[in-house]
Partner chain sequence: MIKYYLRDLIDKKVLDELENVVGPDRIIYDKCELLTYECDAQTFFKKPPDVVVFPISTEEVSKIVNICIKYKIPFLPRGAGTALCGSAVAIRGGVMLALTRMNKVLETDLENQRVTVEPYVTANELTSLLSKYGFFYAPDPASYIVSSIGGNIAHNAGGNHCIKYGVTTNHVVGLEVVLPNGEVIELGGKALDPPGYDLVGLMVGSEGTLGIITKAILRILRRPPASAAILAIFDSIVDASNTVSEVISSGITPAAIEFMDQLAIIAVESGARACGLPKDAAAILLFEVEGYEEELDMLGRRIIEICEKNNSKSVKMAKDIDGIARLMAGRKAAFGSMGNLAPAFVVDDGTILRSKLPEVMQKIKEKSEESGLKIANVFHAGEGNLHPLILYDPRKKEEAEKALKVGLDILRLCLIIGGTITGEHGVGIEKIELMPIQYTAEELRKMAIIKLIFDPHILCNPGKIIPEKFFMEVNKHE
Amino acid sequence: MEGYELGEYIEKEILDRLVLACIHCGFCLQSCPTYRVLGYEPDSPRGRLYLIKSLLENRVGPEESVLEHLYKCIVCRGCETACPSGIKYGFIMDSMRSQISKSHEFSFIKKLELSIGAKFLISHIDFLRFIMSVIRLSQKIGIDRLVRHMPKPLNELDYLMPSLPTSKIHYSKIPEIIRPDSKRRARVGFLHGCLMEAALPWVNRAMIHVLLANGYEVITPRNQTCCGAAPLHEGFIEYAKKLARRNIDIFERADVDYVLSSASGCVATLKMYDELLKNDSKYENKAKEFKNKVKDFSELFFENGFDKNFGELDLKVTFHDSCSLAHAQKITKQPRIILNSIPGLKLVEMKDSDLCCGAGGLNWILYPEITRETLGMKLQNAKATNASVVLVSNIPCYLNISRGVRRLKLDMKVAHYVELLDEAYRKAKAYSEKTE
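Form predicted on its own: give me this chain's structure on its own.
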């Protein structure tokens, strides 16, 4: 946020001033998934802002009953899109959670869940890749069916078991440098992500195929790390800064023209590095230069143009606007324009396409009841379109909606929209498999 550093501690006067900008008009209510599910004012954006103000003024203490309302927030930022006052709700929530994590003693279980999910796993990508390979193997031999009969919260782990598009269990690492067969258009630095590369590796390969088909050289630097989204949103801001500095250094050495990721949540976080490292004497300017190179995939193709030599896809699809794309990046039209270039593809809009599916951050396992209810609304709207495919741009949406489709046995599939572009290019022409 302009003028302020997203840091471990924000002065009370600054946060207080930001919170006071809320005029309590209520426009945010229907854009908030937790309020629509619970119908309880403290679980709405304006209610949470009032709680934050009460905490800052010491009118309430940091009891679990108070903090629970703040941590139930998915930080989808749908309220920011709806807010006529332009409140930077995500900034306020990230900053407040950071201060809470430093001053409040969570229960052992809560602390463990936050630390494993927001710090350990995302920083050990090879270990995460191994875990997901084991999970895919369990799917192949049918053990995954036992997950839903396990005790809570382990019965929610089918979230990590999307339908497999191929028979592959293990995916080799993406080559560090992949050159296109045609004349090079530009050098793209590819952030493969942590959970995306571990859980949905075929999506990363599809995006690289599409980039190669359009003449981009793809650089996937070794030793890159998580974008920092999980620690940032769960209150570990200093840890998120550490990851940001590492990625900036690694991609700077790669000397690329653009930086991309297949997960719109990663892209949204990369675009926050300048805020995250504001007033960092060594990295402030580096972060600004880095941000200028970061593009959402649809942005890059919309701005630079793309090869429209697609094969025909006889499909009816609907598009779920992932929060990190629609609300954090304010991107909605670009993916639709690109998709409408595919012959035979019929894109049908669903009701409330930009309403969160409920799976952001760690909420799917910390507050599964809210995720289930929110997902139910999303699936009802998707089903009403009679589409055979629900398209997404971010990994939590892919995993969560896939789980809902599987649990309810709906006759539809879930895909990242870049997978359809890859399929359409494959139907039009063959291009070399350089990432398999």
Contents of the next structure:
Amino acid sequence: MEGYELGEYIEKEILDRLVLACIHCGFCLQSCPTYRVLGYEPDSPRGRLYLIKSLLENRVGPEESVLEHLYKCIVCRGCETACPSGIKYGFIMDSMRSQISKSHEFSFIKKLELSIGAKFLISHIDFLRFIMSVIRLSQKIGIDRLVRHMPKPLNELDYLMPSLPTSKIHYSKIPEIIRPDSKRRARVGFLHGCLMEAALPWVNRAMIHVLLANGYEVITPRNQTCCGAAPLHEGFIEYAKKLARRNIDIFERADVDYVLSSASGCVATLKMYDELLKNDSKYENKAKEFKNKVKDFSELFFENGFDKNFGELDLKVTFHDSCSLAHAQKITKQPRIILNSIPGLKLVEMKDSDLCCGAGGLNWILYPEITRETLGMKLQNAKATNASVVLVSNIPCYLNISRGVRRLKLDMKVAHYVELLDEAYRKAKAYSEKTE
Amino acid sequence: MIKYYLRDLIDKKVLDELENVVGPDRIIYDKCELLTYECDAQTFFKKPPDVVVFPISTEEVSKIVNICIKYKIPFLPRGAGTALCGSAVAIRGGVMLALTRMNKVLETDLENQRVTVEPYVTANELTSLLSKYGFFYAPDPASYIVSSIGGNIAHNAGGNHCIKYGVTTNHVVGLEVVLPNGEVIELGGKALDPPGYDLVGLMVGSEGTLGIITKAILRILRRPPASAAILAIFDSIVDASNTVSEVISSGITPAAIEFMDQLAIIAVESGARACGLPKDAAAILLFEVEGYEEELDMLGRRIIEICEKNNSKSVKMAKDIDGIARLMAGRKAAFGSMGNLAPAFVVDDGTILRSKLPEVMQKIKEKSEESGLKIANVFHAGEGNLHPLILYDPRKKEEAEKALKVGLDILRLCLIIGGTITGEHGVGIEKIELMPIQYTAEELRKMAIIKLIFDPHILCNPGKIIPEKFFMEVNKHE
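Right, the form predicted on its own is done, so what does the form predicted in complex with the partner chain look like?
To see the whole picture, the full complex is given below, headed by that same chain.
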């Protein structure tokens, strides 16, 4: 039995050390969505680290019963927040998967699923956009409801069918340069994302509007590509590196002060570029420079200040801490403070607000039973707050929670919190225009 | 007389029977997956079970136990696997009943201040459920966010606040237990002080050797109106130790008095639960006081005075809930933070008389210097419940054994000066060799007799608490 030879993403030695930091205390257990649903030790962070440790020590081989648990992980990184020893779990899992995908023969179906999900779709945004417009058309006619009655796992595809906020089906491409009406504060490079731009284009429009309202010039470079999250987490690190290099070049050429995206998952991945390209002599420094420009939207607003001239929104909302924001970027306070400055808005905290809804990665289609359960918990907690809107900051949670709401016919909406900011700004503007 | 059939490999027939009870989804017997069940929160004693089953009801637990009896296979319960003494390690192999699916709060009876829970509810979950009614469940071991109440009961867990509220046994009024013969029995009930032998008390702290707890009726308490935390920083461990005794003898009963030494502080401050403790302090004391808003200032002032008198270089009081919670969370994460310093540790929880604290702390320091192993100290000073964390590298076999030996030596020391070998973590496998020092042979024989009444074939969590030779002695006498 051969031990794992690591060398690509991180050295084996480093991985050894990272894994050894786990002293088996179990503080991570309740933060893990798969453990909360299944109650199986091999599906807990502690159990998975133990399996990885056993792999590295050659106590077990890369058998299906080991790999299954490593792939069942959503990589929500809730355990990183819980871990008192600060274990870099996401980092460990990404490198492990990369090793596995290099040396292990998956079944044909699994390979196909992984390649389509993590490689093909994200690099063919126009194709993705086309699929989404077909879906939207089907929604207009009403045949989308049929999807829910299709055999497993096709019925899970309702995940991709967010309800439209307006009747609009077509969104034209985001112009390359949009200048604010007021004095320019800084130049923001905007990564529109693949699934975000295809499935939730209105969120991108809302974010651009909010940025403009605060005096930022928004540059959306052409030829930008996927942030690389999907290939990175599914074990295609080389592919992720390729995407990273391309984005770094493109945003460098655009000469921007900041790089932003409306999806916190994309931002979290952009912030990992320096680690990803650490051993790339040509890109190492560029990646560091790039990383320093990457900000989550809430960080930018919090650090630079923002226009507090909001209109009143008479709403009760609850905030779901998307994993990519709360766990990967450790941002939880900033969005709440920004939201609380909207007059009339009432933010009610839900139980386990930072517990993953189960939508991360490809789990929603690969392990739909688990996602159903985690989603159930999330909806129950959200419902208990009596809020009319659940706010998120990333795409998978947006899609997942909104399909849950649809399935259970709940009287609740899902929105990216930037949509509310946009609405509040528009209200203020409409009001001031009226009084002028 | 103790015979285990199929010790290492359970044959297909048994697996089929178990699978008939729980179904194919709630059973694990793959060799790789079983590895993750080979140890609890300690990683020194390891042995994977032959099969893990996940029952969801008392009935299923009873059926599984009956199958084990039929084939004379050892079995044991496991909750969150956060025990620190190896009590949840299947040291003789066999069937492990993981109770993670039995996680419901069954009844909340506020009028009578009782809740009924299944074993896998966590204390944290219960307290957050009760907080909206102004109640809480008092026992809060450091692991309370993840450890199961079933496991807390099995180990008679303590916690930060047991100086004021007592340990788990003071809060358990009734139990439903699947006995080692498969019989389901209900002990105690909602009412207090039932007459006759205290069988509930017998079960509490039995570490899963007398049966499997499937339901518990717990006492809950009204949350005090206000609380405050006091953080005192010391340049000397002896000063900090003396302060503890003086606070208690002055007549104040704080809700908690926690002690952390420099190494423990560094571990916490290097991790995700850093709470702003000074890394250059020799020791800190963390007090929590509860009561009405008006009395807190008075209590706080008296504690501060005593700390200052004992050369504390800085004493601060926090009254905001976030501040208190952050400090307490930092303290609770101390064990888990040890990963910042070393890949493994042995922790022993000997209990001593408070007045002996300075003496014992000095001895522990000597032990550390003698052995060359780092020892961090973080413990419930109010009860004199020590927790020396002896750090070692598990990849070095001798170092691991040395760590274990140093731990046992410290416990012997506790015994010599009139303490006990464990306050709350349990005996398990780790401290079994000290039991003949803690107790007389006659006491241990009596315990063996009790165990045999419940479990004549010694199948229920064997190899824990009572050394095997005492069972043989009992049998010889018969």
